[in-house]
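Next comes just one chain, in structure tokens: the form predicted alone.
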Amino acid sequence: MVQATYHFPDGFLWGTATAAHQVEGGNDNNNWSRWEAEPGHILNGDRSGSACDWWRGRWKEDLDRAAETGQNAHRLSIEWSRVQPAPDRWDEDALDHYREIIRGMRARGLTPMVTLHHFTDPLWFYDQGGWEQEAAPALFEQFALRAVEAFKEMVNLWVTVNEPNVYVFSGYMGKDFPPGKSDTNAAFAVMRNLIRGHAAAYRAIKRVQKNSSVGFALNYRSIKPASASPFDHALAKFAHNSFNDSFARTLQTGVLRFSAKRAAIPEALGTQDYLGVNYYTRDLVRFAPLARKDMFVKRAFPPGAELSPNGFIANVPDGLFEALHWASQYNLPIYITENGIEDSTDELRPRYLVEHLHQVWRAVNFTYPVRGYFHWSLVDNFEWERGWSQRFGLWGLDVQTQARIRRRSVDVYAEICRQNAISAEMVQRYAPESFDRLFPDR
């Protein structure tokens, strides 16, 4: 048997990622809490409810588990609606609560990466127009300023906005997220304002904390044509430009090009210190002239790819290398801010994990400046419009009892984190089906 080890750079961050609404529970003051309460929006009528019970303190045991299994970082988000529950009121108790969590992360040896916007908006903000309103960037800037003032002694790695492309496509084109619109004009306005909000938050953080590292997290979807047809190639290019390129490119050029529209946003220039990449899977796209509801696109996974239990994700590891190659063009440090698979059986996850991390190692050896990896997620959590139907956690969750369930992937990831490497022995033990792909006998 081949004996080899793929080593990662010294100081590499190994962590998991969570988001406030998905793990905290007990929040009825944001747009998602209202969306969940309206019938037909969430699969199986699920509600986030107590989620993972973090707001009442179970973050402590989960972060204990993260630290005890070799992780040295954690990405979490701050819930805007808790910190600013009304337009004229800031909740100091909520800020203290987040201080306690972040202080607890530091005490456990976990470097915090803090996200300011992860899909949820306060109801007061949402009801006055949300990100469609021109005032949105300035309102978000105020929140960012309050957060950095509160946590500046403990945090210097900030994510302004998580997956702005998903927020726009799912909420303003696909109807899966609130407000459930299908309106390209509204989608363009929201994308423009999210970019302006990111830029305003970036500058607010830098005013307070000059040595901070500030970026955003993009959901990179590998999009390929399904055939040699010029229509499919043109469609794949258009989808890539709109979904993957638009936000990041604007920060480089100062001009937003999205959905056949354009707008100058000069204040966005140079407002990122790193690029966060979320990667899950690849789509093949085919032009479908009768599929008006789906914007004339038929999507499929690559033939023969292993699928997650619900058929939501295909295991396509080289798509992560593609995402990192794409990110490298910006000449900035790169963090993989999310990567994972829904798998309640934990059969596919070990293979998915080691095969994707092998692609990260390849990227590092191409001298791409990858600084860290955050697995999605630490524990099963509420997965937005898909409710509790998907289980992304290294640790399982019994939603009724709040019991945590140790999965085999906990041990896989723990060994990688502790060794800062992927070894042949490790892959043979946890993911033998992947061994020949990662360690060919040549």
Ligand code: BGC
Given for the second form:
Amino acid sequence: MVQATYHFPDGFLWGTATAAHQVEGGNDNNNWSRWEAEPGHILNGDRSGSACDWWRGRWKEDLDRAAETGQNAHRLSIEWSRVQPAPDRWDEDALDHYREIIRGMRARGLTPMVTLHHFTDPLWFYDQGGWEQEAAPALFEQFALRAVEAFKEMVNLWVTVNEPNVYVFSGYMGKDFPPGKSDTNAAFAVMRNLIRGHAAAYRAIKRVQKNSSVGFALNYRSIKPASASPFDHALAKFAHNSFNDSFARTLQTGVLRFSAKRAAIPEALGTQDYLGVNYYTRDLVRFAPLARKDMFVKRAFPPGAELSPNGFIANVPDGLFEALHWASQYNLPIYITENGIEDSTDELRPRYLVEHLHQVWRAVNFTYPVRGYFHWSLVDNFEWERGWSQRFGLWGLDVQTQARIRRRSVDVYAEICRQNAISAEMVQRYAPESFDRLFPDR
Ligand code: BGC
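After the form predicted alone, can we look at the form predicted in complex with the ligand?
Whole complex next, starting from this chain.
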């Protein structure tokens, strides 16, 4: 058997990522709580409910598990609707609560990465027009300022907005997220305001904390043409530019090009210190002249790719390399801010994990400046419009009893984190089917 070990750089961050609404529970003051309560929005009528019960204290046991299993970082988000429950009210108790959690992370040896916006909006903000309103960036800036003031002694790694592209496509073009619109003008306005909001938050954080590292997290979807046809090629390029490229590109050029529209946003120039990449899977796209309602696009996973139990994700590890290659053009540090798979049986996850981390190791050796990896997620949590039907946790969750279930993936990830490396021996033990791909004998 091949004996080899793929080492990661010293100081590499190894963690998991979570988001407030998906783990905290007990919040009825944001747009998702209302969306969940309206019939027909969430698969099986699921509700986030108590989620993973973090707000009432179970963050402690989950972060204990993270630290005990070799992780040295954690990415979490701060829920705006808790910190600013009404336009004219800031909740100091909520800020204290987050201070306690972040202090708890540091006490456990977990470097905090803090996200300010992960899909949810306070109801007051949403009801006055959400990110469509011109005032949105300034309102978000005030929240960012409160957060950096509150946590500056403990945090210097910030994500302003999580997956603005998913927020826009799912809420304003695809109807999966609130407000469930299908309106390209609104989508463009929201994208523009999210960029302005990001830029305002970036500058607010920098005013308070010069040595901070501030960026956003992009959902990078690998998009390839399904055939050699020039139509499919053009379509793939268009989809890549709109979905993957537009936000980060605007921060470099000061001009937003999204869909067929454009807008100058000069204040966005230079407002990222690193690239945050969330990568899950790849699509092949085909021009379909009759598919009007799908905007003339048919999407499919690459033929033969292994699929997750609900067919939501195909295991395509080289798409992560592609994403890191794309990110490297910005000449900034890169963090993989999410990567993972829904797999309640944990059949596929160990394989998905080692194969994707192998691609991260390759990228590091191509000298792409990758500084850390956050697996999605630490424990099963509320999966938005898919409710509880999809299980992304290293640890399983029994939603009724709140019991945590240790999956084998916990152990493989723990060994990788502890050794800062992937060894042939580990892969042989946890994911033997991946062995020949990762450790070919010549
Ligand atoms: C989101 C997470 C989500 C994950 C898995 C990402 O798009 O940032 O909130 O849970 O995908 O669906």
